[in-house]
Each structure stands twice: as structure tokens, then as C-alpha cells.
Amino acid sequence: MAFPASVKLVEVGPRDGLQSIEKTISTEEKIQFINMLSSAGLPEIEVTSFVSPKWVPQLADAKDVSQQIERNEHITYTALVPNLKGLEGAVESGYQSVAVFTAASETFSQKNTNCSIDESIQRFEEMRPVWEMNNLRVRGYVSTCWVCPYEDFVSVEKVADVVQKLVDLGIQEISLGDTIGKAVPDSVEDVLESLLSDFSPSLFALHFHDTYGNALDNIRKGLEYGIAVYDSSAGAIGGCPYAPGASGNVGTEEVADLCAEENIVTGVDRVLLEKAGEFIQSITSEKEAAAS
């Protein structure tokens, strides 16, 4: 199959990249990082999460960051929202795009969100009137679409069931997550082959971790199947705090380079992207060194 002519890179560094770092990164540093990503022309930036500071202290300044970043009208700025209260916070902070999250593995759902998969879907149903009333674009994350740190391999039937529930809620883009980085091209092919018999490639984004060095090969497999949206983190920072061994978001720089090699348009300024990655790497390295 032919690769897509263009790809959208969804930059998740400011949220997914920073959330698991223990030492507090200042609001000013976060704002500078996001502004640098905007300057690099990333088409979508996941800015923060309106989640309880008790659970993710690093993102306690969600409102301040959201209010102070320099927004570019050509860029989609997205906030992760775990529940109705979080959604209302995102609306108050001017977001037109939000993301919700669930999982394909029951145990991971309990560990990550303290609720079952069905309960997470019920939360979304409670949120739906608010996002419809405000005409928001809604993105859905599905974690553990290949392997769960607690249940091992996850069946594609479970993934498809969750995808269908999100589609029924009117969610416009669904990001399939390889939460602990154990997917390989053959398993990516198996999942996509099955899902694309019922759903359009345009529905999906792919979110690979590079924990075991498979991310770029998995992305290449996704491209073969016409998937044109990929989540990545500048400087390859971060992972999931609720998934043991889930370090290693794939670097936005690496994904941009892969696309360039294949003559796929991303619209991203590679030089400015690298500066943003180096900036946040230097900050996170200092924080981690101070913590050790």
C-alpha cells in the first residue's frame, strides 16, 4: 500500500512527556516549551491535563499554562480531560479540542483511572452534552491496544469493542496506544488488518512507545495501512506513570525524519523542533539529576 502523502504529528510532550517527572517544572518553562513547539509548526499540541493535582502534581498549573501560551490559529491545542470537572476546566480555559482516555485492558483501566472500562465510557457519556454544547473536537486515547503490563497480550476484539463505543459517542479521532512498547510490526499489522475491515484509516492515530526500539518500524507499518496521524514527544521525553516499564515516548524528531526520508509532508520546521527538544531535555535532565 502507498504511504500517505502527508502526516499529522500530534505533539504530546507537554502533557504525556512531563506528567511522570517528579521534580516540578516551572510554569514559565512549560510555556516556553509549548511556544517553541508552536514556532516549529507542530499541527497539534497536547498542552496539559485538567486532572486532580493529587494524581498528577506536575500538571497542577494547567489553567495558568493554558492562559499564558501564545496560540497560533493554525495549530490545534488540546487538553486531556479525565472527567466532567476536567472538561469544564478545559472549556473555561478556551480549548476547542479535548482528549479523553480509556483502555482495552480491564486491569490497566483500574490502575490508570480507578474505574472499569465501562465506567470510563459512562464518564464520557456524562461529558458528551458539554462537549456537544461547546462544539468541541474530541480525541480518544485507548491504552494497551497490544500488550498490557498486567494482563499481557490484549485481543483485537477487546480493542474493537472499545473503538466502537468511542465512535458511538461521536469521538472523531482515536489514538491506539502501545503503552509499554511491546508491539512489533506483525502485531501492528494484525490489529490494523482487523480494525480497518470495519473502520476507516482516517479515524485512527497511533501512539507507539520506543521502550524496546520498535516504534519507528511500527510507524512504518502504520503508514503502509494509510494511518496518517502519529503521537510523539519532542526530545523523546516521558511515558506513562501507571505502566511499569513504559518509559520512552517516541521522539517527534525521529518521526519527522522518517517522514522526510519517505517524502511525506509534515509541515514541521525540523531545526526549530530540535531546539524545542533540546530545551526540554536539558530541563528534565536537570530535574532528574536533582532527584537522584
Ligand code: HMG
Given for the second form:
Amino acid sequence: MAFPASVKLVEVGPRDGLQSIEKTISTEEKIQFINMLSSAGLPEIEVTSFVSPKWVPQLADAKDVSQQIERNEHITYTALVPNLKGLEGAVESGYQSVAVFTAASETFSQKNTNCSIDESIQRFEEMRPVWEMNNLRVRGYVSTCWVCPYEDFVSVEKVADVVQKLVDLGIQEISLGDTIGKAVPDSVEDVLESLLSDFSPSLFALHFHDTYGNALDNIRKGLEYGIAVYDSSAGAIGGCPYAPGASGNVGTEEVADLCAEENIVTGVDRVLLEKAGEFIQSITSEKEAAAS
Ligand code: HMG
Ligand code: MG
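Having seen the form predicted on its own, I'd like the form predicted together with the ligand now, please.
Starting with the chain above, the whole complex follows.
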């Protein structure tokens, strides 16, 4: 299949990129980073998460960040939410787009959200009336679609089963997560071959962490299959605190360059994106040096 003519880059740096950093990044620094990403024209920015501050202390300022960023009407601002309480927080903070998250492996689901996969789906059922009443756009993450840090390889059947449950909930975009960066082009092909026999490529986004340097090749494979939405993080920062071995998301800069090479439109201002990536790298490397 020909590559898509245009691609949507979902910038997850302010959430996935920052959530694991131990030393607190100030609310002002987060706001500056997000405003720089908005200036760079990223079409969607995952701003923060409304999760338990005991589980992810770095994002305890979700409400303040959300209230103080400058919003551009052409950009979708999304908040990650694990349960009804998180969803209510996101609604109070004015979000029209939220992302829920579950996994294809049981142990990761337990470690990350203290519940089984089925219980996570029940939480989404409880949230559904609220997102429907508020007419929210809902994205759903499925973590560990290839390899789980606790259970190793995950079967395609398990991924397909969770995807079907999210579709049944009316979720409009499903992001397939390679949580610890162990997918390779052949395994990406296996999962996509299987899923695309039942679902349209337009349902999916791909979310690659770049622990072993495979993310760009995996994205090329996704493009071959017509997937047109990719999650990435400016400055390639990031990782999940409950996934040992997770390193940063693939860099937004690298994905933008890959798209430019292939004449795929992203609409992103590459110079302003570089500045946002350099800014957050300078902040996170300072914090990591101070913490070590
Ligand atoms: P729990 O401890 O089972 O929750 O955690 P609970 O319902 O028993 O509540 C315990 C306490 O947490 C209570 O407070 C609640 O009010 C509070 P207390 O009475 O003890 O003072 N609480 C909350 N506070 C704020 N916001 C909330 C909330 N919910 C409960 N929404 C829970 C369950 C889901 C809350 C917890 O496990 C959690 O927050 N997990 C989030 C972990 C996380 O954020 N992981 C990283 C994001 S996922 C990721 O990175 C993967 C992804 O990038 C894709 C990929 O790469 O694969 C998306
Ligand atoms: Mg992630």
C-alpha cells in the first residue's frame, strides 16, 4: 500500500515524556514546553494525566498546567485519565479530548493501574456516560501490544480482544503501545496483518518507545499498512514508571524528518519543534543530573 499523504503526530512529551522524571519539573516549565509545542503546530498534544498523584507525583499539577496553557483552537489538547475521578478532573479542566488506557497483558495492567484488563474495561464503562454526556473525543491506549516487561511476548489474539472491547465502548482512536520498545518491523507486521483483517487502518495510532532504536523502522512498517497517526515526544524524552526498561518515546523530530523525506505532510514547523525539544531536554537533563 502507498504511504498516507499526510500523518497526524500526537505529541505525548508533556505526559509520557515527563511522568517518570523523579525530580519535580515546575508547573511554569511544563506550561512553557506545551506552549512551545503549540507554536510548533503539533495537531494534538497530550498535556498531562489526571491519575493518582501517589502513583505519578510528577503530574500532580495537572489542573494548574491545564488551566494555564495557551490553547490554540486548531490543536486538540488531550488529558490521560484512568478512571471516573480522573475523567471528572479532565472535564472540570475544560478538556474536550481524553485518553483512557489499558493493556494487552494482565501483569502490566495490574502494575500500572492496580486492576485486571477486564476491571479496566469496567472502569471505562463507568466513565462512558460522562464522556458521552460531555460529547468528548476518546482515545484508547493498549499498552504492551508486543512485549510485556513482566510476561514477555504478548499474543496478537490478546491485542485483538482488547481492541474489540474498546471499539464496543465507542472509542474512536486506538493507540497500540510498544511500551518497552521491543517491537521490530516483523512483529509490527504480524499485529497489523491480524488487526487490519477486522478493523480499518483509520482506527489506529502507533505508539513506539525507542529503547532499542527500532521505532523509525516500525513506523515505516506502519506507514506501509496505511496507519496515519503516530505518537512521539519532542526531545525523545519519556517512559512509563511501571514498565521497567521503558525509555523515551520516539522523538517527534525524527518522525517529522521521516515524513518529510517521504513527502508526507505533517504541518509541523520543524524549527520551532527543535526549539521545544531542546528546551525540554535541557530541563530534564538538569533534573536528572541533580537527582543522580
Ligand atoms: P488505586 O490505588 O487502586 O485507586 O489506584 P483507588 O481507587 O483505590 O484510590 C486510592 C486513592 O487514589 C484515593 O485517595 C483516591 O481518591 C485516589 P485517598 O483516599 O487514598 O487519598 N485516586 C485518584 N487521585 C487522583 N486522580 C485519580 C484518582 N483515582 C484514585 N484519577 C489508579 C488506581 C488507576 C488511580 C492508579 O493505579 C493510577 O493512578 N495509575 C496511573 C499509573 C500511570 O499513570 N501510569 C503511566 C501512564 S500509562 C503509560 O505510560 C503507557 C502509555 O504511554 C502507552 C504505552 O507506552 O504503552 C499510555
Ligand atoms: Mg508510552
